[in-house]
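Let's start with one chain on its own, the form predicted on its own, as structure tokens.
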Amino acid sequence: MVDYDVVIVGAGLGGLTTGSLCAMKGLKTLVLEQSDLIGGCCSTFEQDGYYFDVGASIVELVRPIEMAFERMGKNLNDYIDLIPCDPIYSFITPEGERFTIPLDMEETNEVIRKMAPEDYESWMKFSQFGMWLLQYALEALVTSDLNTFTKALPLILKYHKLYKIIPYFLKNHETVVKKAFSNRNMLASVSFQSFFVGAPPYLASGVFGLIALSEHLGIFYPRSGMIAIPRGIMLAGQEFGLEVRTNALVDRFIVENRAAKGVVLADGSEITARAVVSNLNGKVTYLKMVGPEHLPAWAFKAVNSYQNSVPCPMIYVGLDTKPHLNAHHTIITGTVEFMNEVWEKYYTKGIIPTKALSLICWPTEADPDLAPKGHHILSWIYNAPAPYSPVGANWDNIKDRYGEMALRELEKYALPDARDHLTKLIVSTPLDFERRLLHPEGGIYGLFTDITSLAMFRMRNRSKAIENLYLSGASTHFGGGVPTSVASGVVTADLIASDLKL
């Protein structure tokens, strides 16, 4: 007798997206975190009043997550409260010039027709046959099992208007938004998104060009930071019997002829399960958990191919007063070929750059609870991408550092008066986050994501190489982010529940 049905490593979105799942399909399921908080990036931790969010900082595309809840004959709104938000972004651009792309689309059509004349009648084509393809593959895509081209054609038949994505696959970011707009500040507000999964605008697959576009669906901040998220997702699955152990860390997996039978926590403990479901990055998991020794030749290959993603150094910030900003997200941003030019002169060559891209998330706009009365607090991604190795650095020692050329952009572009106002100023490294979410590298969208990392090319949710072995989140299809992490955990699910014959 085993110990459970399912035992999954890791209570990110993923992961409690399949316990969740796989409990609500009358498995008895176990979910083993290391930390004592659940979502891993997508978290809110706590400091003097002030509610920090570890790292994802809006949810968009919020269908796959309502999927996952209507899986369960659960409503979405009764487990997460979704606060909208509009305007989408408010962009600085180098110069210092700003201009804000609100919600509606009507709206934003007229900022463009303003702001960028020359692309209108292109924004107008780009958006109506964008927001078209969206709304008719979004949900076939994205919670859909494309792990091999046999599973993907018979939802190509089924939906045989999706030939029309296929170029946004094969084209990468910076071509597609390129073929479409001129104007620099246009191509700029469409090719930054890249960055959300962590490439640039020339490696990025094209398909991401629509991002833009699919956050006028609607974009949210949950109530309470994005914690909100993962808790609801357990709670929902809590309800069916779910178990989610936290500061359980897990040492191995229990691998016997290539089959997955269980796992080893740090303490020498064993337990044994028919299935096990990893929501590790995906090099971790085969290569420190399963084990190279247990891994054939080819697969030993093929995951030693993969690269990791991107680390995306945080800086963290409580004040005392209210930032000059007008939406959540404010980017500061250059050029598209500025954008690859950090990417290829900086971050490759492992120099932290002094200029780069920054986005600004101020989550205290949404929900004034998540600090003190008055106060509010400010998240950011500063100068990304920046190495994990920096040349003739360390982290460690250049935190402060670090710190203070952040200080310094908020005062230039956000407070001037920025000084008299801090409360607070957390830096979180990639070093930080190696330590805290045991990321390799400090990666935070698991495997880097370019044009050969997706569907059937990225790793699959049910591992070829060893037998009773699942992986969910950023690893898997589609690539990290809130809505396809989730995703990830409906489709391991479904494969679990199909081959334990439920």
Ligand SMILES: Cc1cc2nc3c(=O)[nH]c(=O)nc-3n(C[C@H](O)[C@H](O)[C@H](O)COP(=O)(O)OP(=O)(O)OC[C@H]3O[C@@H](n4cnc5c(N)ncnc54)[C@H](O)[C@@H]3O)c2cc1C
Contents of the next structure:
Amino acid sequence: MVDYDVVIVGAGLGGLTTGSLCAMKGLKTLVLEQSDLIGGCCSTFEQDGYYFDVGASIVELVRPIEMAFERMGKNLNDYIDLIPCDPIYSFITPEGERFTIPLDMEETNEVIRKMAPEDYESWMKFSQFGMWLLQYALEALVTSDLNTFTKALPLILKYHKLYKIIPYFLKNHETVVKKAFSNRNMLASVSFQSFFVGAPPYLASGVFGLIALSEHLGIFYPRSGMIAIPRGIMLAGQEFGLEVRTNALVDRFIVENRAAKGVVLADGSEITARAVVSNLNGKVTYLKMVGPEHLPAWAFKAVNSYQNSVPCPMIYVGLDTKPHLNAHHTIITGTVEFMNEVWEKYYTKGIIPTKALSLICWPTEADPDLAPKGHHILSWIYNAPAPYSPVGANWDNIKDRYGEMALRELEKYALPDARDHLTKLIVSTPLDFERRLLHPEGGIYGLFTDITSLAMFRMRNRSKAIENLYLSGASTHFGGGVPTSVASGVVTADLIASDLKL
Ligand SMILES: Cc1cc2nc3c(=O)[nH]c(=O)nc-3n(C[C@H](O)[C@H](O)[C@H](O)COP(=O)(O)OP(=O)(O)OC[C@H]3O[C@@H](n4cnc5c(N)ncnc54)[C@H](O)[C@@H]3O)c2cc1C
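Shown: the form predicted on its own; wanted: the form predicted in complex with the named molecule:
Next comes the full complex, and the chain you just saw is listed first.
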């Protein structure tokens, strides 16, 4: 007799989605979360009346989340109140020019006509074809099992026009956008999105060049903060009997004869299950939770070939006045070459850049209740990516200096007299992030996502090396992201249901 059908380690989006869908299928399912909060990177914490998001600050491509609810026979809108954001973002160039991109495509076309007249025709072609491709591919690919070529093949036969996306997958982001555009502001506006998957434009897959378009399908901020998304998924699952335990740190998996049998918690207690799901970083899953001694040599080698995703420092700001911003997201960016250079000359050499990509998120524009009346909050990815182990420095010692640098940027871009209105300033370094979520090296997206680590080249949802072991979340295909982690959770639940012969 086992304690549960399914035990899931980690109450991130992937873990909770798999958990809720397994519970819906009648499986006795338990999710174990080490933190006192659910949601992992997509969560919200409270401090002195301010509600700050841990990481994720927006959701786009909500279709996979809708699909997860539909599979439970439920409606997303009954569980999560998604507030549309328009404009979708503003971006500030190195010269200090600010361009604002509205949700409406026709209005965006006009912005582009003025910003980059020489690229207008290309933009029209790129956006019309790209929008069609995105929607087609989304329906076909997102919640499909792409773990092996044999799984992918029938999909390609069913959705035969998918071959049109292959060139995007195979080229890098920089090549895709440079083929279409030449104006430097235009290029900047469609390139920084590669960092949304944690890679510079020359390393990210060209498919992420389509993110600049996907945002026009709608971007949303959930009322009550990003935690509302995992909470909604959890509540739906709890109606089918899903159990979720917080403050439950798992120390390792029980593995016998290359099969997962359950988990051992940090307090020494054991929970047995027919299927064990890891919502953790893929390397932690195999190298710590399973343990190298249980891995065949090929698996050990394969796991070690993956790199962790990039870390990025966050600044959480409380203000007693409204910031001078005009969009939910304001991105302070540079040219494509600058973004590649930050990676090559700073990040890979362990140097903290004095200037990199910053994304200022203004959640109280969408939901004023996230701060005391009249106050505002900003959650801010500041100068990313930054190395986990900076040469000659320790994040704990340079926190104040880093906060001061951020404050100067805040004065420059969001509020000239910021210091007179500052009521809270929390600096979260890669070390803090690692301590909060146990993400190794403070990596924000599980494993690194470059062209070579998508689809069947990413870690599988059903482990090949260890029987009864499954993975869900950012370390599996399609990698980091709110909708993609939910989609991964759906794929994993399907695999478990089929393996347990439901
Ligand atoms: C700074 C930042 C900004 C982002 N911005 C966006 C955005 O705007 N839009 C977007 O779509 N995506 C964004 N993302 C990505 C997105 O939030 C994540 O990819 C996604 O939420 C990851 O979900 P997951 O299922 O992989 O689980 P995770 O969020 O990684 O959760 C894993 C959970 O496992 C728990 N855990 C770890 N170890 C143990 C253990 N031993 N025992 C028990 N529990 C354990 C952790 O506490 C955590 O709760 C952002 C991420 C970050 C970090």
